[in-house]
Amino acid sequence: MLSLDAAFRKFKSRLELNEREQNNASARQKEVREYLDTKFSIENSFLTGSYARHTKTKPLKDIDIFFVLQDSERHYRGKAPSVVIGDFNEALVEKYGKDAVRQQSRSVNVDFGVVVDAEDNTDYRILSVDVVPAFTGGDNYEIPDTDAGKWIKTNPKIHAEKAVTAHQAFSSEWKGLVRMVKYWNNNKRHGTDKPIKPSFLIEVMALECLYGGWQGRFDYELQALFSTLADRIFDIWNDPAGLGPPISDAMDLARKQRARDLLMAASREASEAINLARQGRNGDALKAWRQLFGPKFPLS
C-alpha cells in the first residue's frame, strides 16, 4: 500500500505542470499575445501571477498575462480604469466570442471552453487566461482596478522573488504546500464560491504562516498550516511588494468568517487523518486526505 509520504509526494507531482500542459499554455498565451498586438500598441507582454511563480494549482486556469502598453496608448492612463478594461474586452470578444470573455476588476478573462472531468483532468489543456493591461511606472507597473476606480501599482518581480526566497527557506517544499492548499481551496465540496479569494491571498499568508523550516512531514505541516490560516484570516495582509492595496481587502467580514470555519474544519479533518494513520489504518487515512483535498490526492 502507498505510504503517506509517497502519497503526498505523488500528490505534489500531480499538481506540477508537465510538458504537455506547459506546451498548451505556451501556445495559448502566444495566440492571445499575437492577436492583441494587432489591436493595441504593446511595448511587451509577459506571463506573471502564480503560473510564472510556479504556485499555480490544477486544473490550470486564469493564467495571467501582463500587456505593457506603449506611450502612444497612455491616453488610457488619464481615463477611468473601466475604459481600458472595456476596450480590451471588446477586442477579445471579436476573436473569442461574447460567451467566452468576461470583464474582471483588473483584467479580462478568456475561457477556452475546456471541460474538466471528475478527476480534475483537462486533457493537458489550460482552461483560461487573464489579460492584464498595464503601464510602466518607474521600476513598477500600474494596472487598472475598476472596483477601486483607480490605477494601482504592482510589481510581479517582487512577488516572484519573495516566493523563491520562501521556497528555498523551506527546503524547496514551500511551493508544493501552497499548491496543495490552493487545490483544497478549489475543492468542489465548497461549491463554486472558494473559501479564500483571491487564491493569491493563500500565497501571501503562507509567506508568514509557513515558518520554522521544513520538518519532514507533509501531514503535520498541512494540519498546522490550515490551523494557522484559520487563526489569521482576519488579519490585514498587505501586498508583498508594498505597492497596491492589501490583498485581504478582497474579502469582506462574512467571507472571512466562512473561510475561517472551513479552514478550521480542514484542520480538524487533517488531525483525524493523522490519527487514522497512527492507528495503523493507512488506507482509511489516504481516503480521509483525498476527501479533504479532492481527486488529485492518490489512493494507490
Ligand SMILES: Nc1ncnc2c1ncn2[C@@H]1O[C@H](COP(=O)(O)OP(=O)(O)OP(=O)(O)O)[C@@H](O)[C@H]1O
Given for the second form:
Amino acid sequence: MLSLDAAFRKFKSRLELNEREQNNASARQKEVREYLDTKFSIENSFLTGSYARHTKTKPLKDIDIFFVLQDSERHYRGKAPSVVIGDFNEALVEKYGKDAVRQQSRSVNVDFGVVVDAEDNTDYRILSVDVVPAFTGGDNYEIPDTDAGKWIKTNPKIHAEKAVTAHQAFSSEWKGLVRMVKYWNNNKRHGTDKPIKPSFLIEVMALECLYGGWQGRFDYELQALFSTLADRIFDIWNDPAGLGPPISDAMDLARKQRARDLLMAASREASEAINLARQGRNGDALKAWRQLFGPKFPLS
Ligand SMILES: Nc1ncnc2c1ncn2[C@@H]1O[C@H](COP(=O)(O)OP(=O)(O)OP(=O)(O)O)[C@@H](O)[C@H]1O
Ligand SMILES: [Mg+2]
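Right, the form predicted alone is done; let's see the coordinates for the form predicted together with the ligand.
Now the complete complex, all chains and molecules, led by this one.
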C-alpha cells in the first residue's frame, strides 16, 4: 500500500515540468515567434510567468511568452493598450483561426487544440500560450492592460528571485506546494470559476503564508496553508515586485467570500484526511486527498 508521504511525493513529481513538455513549449514558442516575426518587429521573446518559475500546475496551459517589441514599434506604447492587443489578436487569428485565438486583458491566448484525458494527461503537450506584447522600460517591462486601460510595469526577474528565495527557505518544498494548491484551484468540482483568481495570487500569498520552515509533512503543511489562505484572502496583495497593480484586484467581495468558503472547506477536508490516516485507514485517506485535489493525486 502506498504510504501518504509516497503519495504526496508522486503527486508532486506528476506536477513537475518534464523534458518532453519543455521541448514542446519551446517548439511552440519558436513556431509563434517565427510567424509573428512576419508581422511585427520583435527584439526577443522568452517563456516567462509561472512556467519559467516552475510554479505552473498541470495540465500546462496559458504559458506566458513575452514578445519584446523593437523601437520601430514604439508607436504602440503611445496608444491605448487595446490597439496592440487588437493587432496581435488579428495577426494570430489569421494563422490559427478565430476559434483558437482569444483576446485577454494583457495577452492573446492561442489554443493548440490538445485533448486532456480523464487523468489530466496531455501526452506531454502544452494546451495554450498567452502571447504578451511587451516593451522594455528601464530595468522593467511594460505590458498592455486593456481592463485598466493603461500600460503596466512588470519585472519577471524579481518574481523569479522571490520564488527561489521562498523555495530555499522552505527546504525546497515551496514550489511543489504552490503547484499543488494551484492544482486544487483548477479542480473541476469547483465548476468553471476557479476559487482564486488569478492563480498567480496563490503564489503571491504563499510568499507570506508558508512560514516557519518545512516541518516534514505534506498533509500538515497543506492543511495549515489552506487555513491561512482562507484567513488572509480579504487582504490586499500587492505585486511582490512593487510595480504593477495589486494582484488581489481581480476578485470582488463576493468572489473573495466564495474563495474563503472553499479554502475553509479544503482545510476541513485535509483535517479529515489526516484523521483517516491516524486511524490507520490509509486507503480512505488517499481517496480523500484525491477528492480534494483531483486525478493526479495517486491512489496506488
Ligand atoms: N499585477 C501584476 N503586476 C505586475 N506583474 C504581474 C501582475 N500580475 C501578473 N504579473 C506577472 O505576469 C506573469 C504572468 O501572469 P499570470 O497571471 O499568467 O500568472 P502566472 O504566474 O503565470 O500564473 P499561472 O500559473 O496562472 O499562469 C506573472 O507570473 C507575473 O510575473
Ligand atoms: Mg501565466
